[in-house]
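In the form predicted alone, a lone chain appears below as structure tokens.
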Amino acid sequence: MPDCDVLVVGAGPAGSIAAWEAKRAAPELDVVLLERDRVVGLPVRCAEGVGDAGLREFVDPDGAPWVARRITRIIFVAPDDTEVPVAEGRTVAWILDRTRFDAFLAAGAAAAGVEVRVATEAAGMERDPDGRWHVRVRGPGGNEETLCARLVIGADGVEAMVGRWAGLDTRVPARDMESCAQYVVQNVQFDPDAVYLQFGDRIAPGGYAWLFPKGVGIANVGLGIVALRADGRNAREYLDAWIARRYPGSATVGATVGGVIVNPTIKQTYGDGVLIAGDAAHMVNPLSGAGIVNAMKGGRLAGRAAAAAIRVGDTGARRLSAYHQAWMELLGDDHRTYYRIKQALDGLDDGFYNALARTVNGIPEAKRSLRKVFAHALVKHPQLIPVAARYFV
């Protein structure tokens, strides 16, 4: 039976990087990493935004291969189709291209001494009485083997099957599952500087529009909703009738379909040689639904936990809960905030965002930050104060 220290399942940013981390920290350890998919990347599942201080934690952006654009302004859009530029001034984020990107982060995992394997999924796993795990993988063409693990990280998305085999609660309340359509549009016209936010319970109910430029005339126009707040119609046909109203006489090359978790953190996120990354312990921002950045700082800190646990021989969940103590004090506290400020959000109408939208576009744009934003709201919209006093309760 084949053994490893450190078997990782999913080469998206947080197992990349997780086996990138593990291998680093203890060179001397075994580390697998599988990708079920024949070509690491592919198929892309998101809109590919990411914040610009967040990447620089890992990666250079600066002129690489893997990025599509380079974003210094945010423009929100209320539901009546007002604009409400906002000007940083500097770079707040970046499109990525993530086939390359994906590819990139396995490649360094792979260069660091991190044994990869792709058209490889897990397809389930049992722990022995010495405390490994026997992980049963199909390879290319269905052949099966089982990898003995001493400690197994589950990156494997929103899926969560590593979590599940192992006995933790991944489950995902209906209310906090997003519905996602995206389509790669050809034809628009927009800021390429500028990604696009248009919020409207008749746009995106319980969710939000977003165009993502990936260059000159060509971008991610996509969208996600909560099931339980639409009219009936899926998210595909609610893209399908935004972009004919906002971008009309536009082509469609390419569209993606997905679900997005937008639920704090799981509560545990860890076992007896199990831990888990990325949006398969819900490390997602409830409010924006952004993950990249998080599934690599999740990832992070799992493949530091995993190699210092088998250093000193010990993978028991008592050991590992600390991998779940520094997510929480990193981000997941956060996140928790995040999502009560969501949930008192999903109360405010429309009609409120309308208003909101006029009140900010009077400050002059070259003063416009999020912050600015925010502070003007509450003095001009009292109804947003019950919203700020839940963010710092």
Contents of the next structure:
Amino acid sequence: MPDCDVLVVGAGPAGSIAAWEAKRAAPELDVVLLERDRVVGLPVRCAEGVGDAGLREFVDPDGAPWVARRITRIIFVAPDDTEVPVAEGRTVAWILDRTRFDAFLAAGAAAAGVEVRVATEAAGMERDPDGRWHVRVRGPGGNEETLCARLVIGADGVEAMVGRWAGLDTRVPARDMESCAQYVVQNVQFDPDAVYLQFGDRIAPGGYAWLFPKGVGIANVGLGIVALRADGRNAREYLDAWIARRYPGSATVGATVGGVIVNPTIKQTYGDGVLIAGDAAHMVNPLSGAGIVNAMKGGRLAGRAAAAAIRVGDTGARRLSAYHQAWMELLGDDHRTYYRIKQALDGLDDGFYNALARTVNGIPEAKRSLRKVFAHALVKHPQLIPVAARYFV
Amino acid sequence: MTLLIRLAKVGRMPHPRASDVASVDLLVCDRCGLCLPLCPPEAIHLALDELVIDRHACTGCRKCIAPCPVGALAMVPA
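Let's compare: the form predicted alone is above, so bring in the form predicted in complex with the partner chain.
All chains and molecules follow, beginning with the one already shown.
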């Protein structure tokens, strides 16, 4: 039976960074990275937006071939279509080309010595008395084999099967699942340096709709809804309605759907010989739905924790609990706060957002930083006080 | 077990309960995996790029139905 030290399931940002970091921290280890799909980075189930500061912790986006667009403005759109540009006057975000970006990360891991296997799906795993995981995998053509690993990192996205097999609770309450649909749309007019975010109970109940430019005249246009708050339509039907109203005459050249888990980090991200990272561990920011950089940060912690555990010969849950603690200190505790803020914001209606948009548009655009917007909003709209209070509770 | 799931999937297995169970229309399903973590008894799986619902594990709770972004899931008589 082929052996490896670390087996990483899923070659998205969390998995590739985890494998890369494990190999970098302990080059003597055999690290294997599995990807179920035939191509790393496909299909793209993502709006592809990422914050500038977080991304730069890992890679340099300037001139990179995996970047689609640099973003310098955020335009919030109220339910009544009032646009509120927030000019940051600097690079705030990037729209990635996830197909290329994910491949770039996996290639980086491979160059560091990680064995990357595509078209290979993990199908189940059991732990032997010696504390090794026997992972059943199906390779190209359906060939089954068993890989024996001292430690398994589950970076398998919303499905989170590795966590399930390890006996961890990765389930999601329906109120914390954003059902998302997105089209790649052409022939639309928009500011190609801006991302657009529109809120509204009739547009995207429990979530928001977005336009993220991929170039001039081409963009990812999508939305996320919480089905429990919806009127019976599914996410794609909400998206069709939104595009028909806001971008008539556009051409849809791509379509995708997926789930974004806006639930705080799972209670336990580790087990005996197992670490869970990224979407699988609910590391998405519950307020914004952003997950790429969080996944990379979680993956980095997981890779390092895995390497250190194997080096000292102890992959038990007790030792690996330090990974969970490190994540909670880094971002997990903040996410709990964001989750409470999201819950408070859910109680506000369209009328509030329309009024808020007018308040903010009263601030000169040059002075409209996110901080200033928030301060003004708080003074003019006392409904926000309980929301702000959640930040400190 | 795999055989049981496969048989259940094509509907040839008798179901012991009278309540409805979730069923997927594979022509509509996009294999996004959103429904997997919503299922309390963990009755939904993705295998060989196909969504599989274990009719015997499904409790008929309907939690997976409305969140499907494309409406590929529906309740059917057990």
